[in-house]
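Next up: just one chain, as structure tokens, the form predicted on its own.
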Amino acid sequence: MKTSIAIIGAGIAGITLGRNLSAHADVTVFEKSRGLGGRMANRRREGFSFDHGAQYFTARSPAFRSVAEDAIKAGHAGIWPKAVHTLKADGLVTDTRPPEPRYIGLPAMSGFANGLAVELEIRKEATVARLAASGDGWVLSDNEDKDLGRFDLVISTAPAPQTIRLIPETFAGNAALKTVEMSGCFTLMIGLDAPLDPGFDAARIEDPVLSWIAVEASKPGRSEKTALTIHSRNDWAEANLERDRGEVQAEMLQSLKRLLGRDFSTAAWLDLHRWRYANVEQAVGEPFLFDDDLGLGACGDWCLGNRVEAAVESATALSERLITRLRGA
């Protein structure tokens, strides 16, 4: 009988590590949301769409560009932007540094995520909120006690803050887990009647307040409708996170007018996204947690650093790990 593994969080981490050990064990993820990939996320509203979360990754390492080009093959992936620019208080300044593909997923960002998990057994909408010891293996439950099923083992791969909630004192990797810092992200989205040229398709923003804006009609495979998406600044969120959603959008979006000299606070749709656990601050240092005994791990981005390949290191990582244990058992 194949061992039972729960994988906590369909983001790229917990996505990565479900692919992995599919082979080798009865794999089941738990997801609280409706849709997969964590930070990878996709608004649609009013015909008007959003990448709200990651706007692109890299991969640097051989296997993952190997990983990143299969799924430009299958149609989940594709390439945006060509440039990313400074956008300052006294204009636009030119990217010259040397072209890195940058990825991005298809039809929208949770698309490559999508793409890696089609044979995963995902159970979406369903939170993990505790775990119970049940003779050599764990018992999880939901926020309404309902039994979600016995495993042998289980992985979180829920941000370090979530994690630490949930995983008992006596793991391994609880101190290792208290010293993970994140910070939070405001996303303004605008959605606009009128077709817009700003004169870039993404920009690092040198700003108190912004750090990023994308037109992201811009993106391949996207609605030609004209929406722009645009994160704050890490500490700036930080300092705001608990303030009046209207009062953290105001000022974004006056911070936007000074920039772009445009108000769009009439525009067609305006929303707001708060992401509490959007930057890796400081990092575990280690590639995964891992406690034998107990049977929990844990693993992120968060382990070894703030981009999407960082996810997928840590989890192939502890995938490797844990498939030595199991041709052992």
Ligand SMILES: Cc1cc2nc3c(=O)[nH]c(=O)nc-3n(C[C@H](O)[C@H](O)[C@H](O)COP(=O)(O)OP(=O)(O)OC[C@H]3O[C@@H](n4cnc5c(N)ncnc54)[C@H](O)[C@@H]3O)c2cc1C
Second form
Amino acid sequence: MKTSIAIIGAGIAGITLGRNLSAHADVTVFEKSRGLGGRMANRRREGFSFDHGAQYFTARSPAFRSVAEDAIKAGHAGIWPKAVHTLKADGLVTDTRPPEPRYIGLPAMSGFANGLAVELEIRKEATVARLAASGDGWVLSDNEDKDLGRFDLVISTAPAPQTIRLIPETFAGNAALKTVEMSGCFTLMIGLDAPLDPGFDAARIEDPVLSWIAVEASKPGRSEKTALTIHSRNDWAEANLERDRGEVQAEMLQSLKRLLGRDFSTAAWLDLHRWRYANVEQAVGEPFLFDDDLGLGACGDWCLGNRVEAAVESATALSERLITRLRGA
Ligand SMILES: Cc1cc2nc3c(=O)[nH]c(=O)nc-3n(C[C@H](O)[C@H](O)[C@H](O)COP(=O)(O)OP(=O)(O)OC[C@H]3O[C@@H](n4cnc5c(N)ncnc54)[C@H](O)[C@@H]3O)c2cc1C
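Having seen the form predicted on its own, could you give me the form predicted in complex with the named molecule?
What follows is the entire complex, opening with the chain shown before.
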């Protein structure tokens, strides 16, 4: 009988692990949300489409580049943006660096994960809340104590602060997990009735409150309705995490008005998302954590750095380790 493996989380790390392991084991992925992709996220409202998490990803390793290029051929990914300018209080600084391919999902950021996950067994809206030792394996249960099944090996790809809450104290990687620091982010989503050309598709922002702005309609395969996605700075989000959402939104709109000279407070659509764990401030510095005796592991961007590609690299390294173990089993 094949070894059974539970993967917690269907972000890019969980999906990469699942794809790499499914030829070697019986893999089930548990995802607490309705959609796949984790922080590679999209929100659609009133005909507006916002990629409110990761903006684009790079693929510097040949293996991941070939995954990204295959996704382009399959229609699940595209190239965007051509340039990332810098928006400052005194105007726009044009990006003159030689372009490096930057990828996005199609028809939305989550489309990349959806495309990669087609053959995986994924249980959506299934939050893993507890792991209980059972013989040589683990029994998983959800928030209502519903049994989610027994598995030989369990891997968490949830952000490190959430993995700590899930995984038993005896896990050999616990000390390393506790060194991880992650910061939050607020994302402001603005939908407009009329087209808008601010003179850029995407820009980093130098500002005490804001850090990034994207014009959604400039992306391939998106809705043509004008939508802007704006990220706060991570340090500003950390300082304002528990503040009233209306005040957070008002301060972000005020900063945008200063930068673009336009008031968006009466826009057709306004929405705010709070990411509690957006950015990796302090990574583990090892590609993954795995406890051979307990049959428990953890991986994700927080092992290596703050990027989609770091999450892929972490999951790839752990899957190689697990395949070696499965071959010896
Ligand atoms: C606002 C923002 C902007 C970003 N911009 C960029 C960018 O431009 N470029 C870039 O490369 N990276 C960017 N990133 C970072 C990038 O999104 C992450 O590095 C990457 O997506 C992490 O993937 P992951 O699979 O490790 O984690 P996640 O995507 O967080 O996946 C973890 C999954 O686990 C699920 N989960 C958690 N707990 C449980 C549980 N108990 N039971 C079941 N499921 C659970 C979650 O719902 C989630 O789907 C950005 C992130 C944010 C938030």
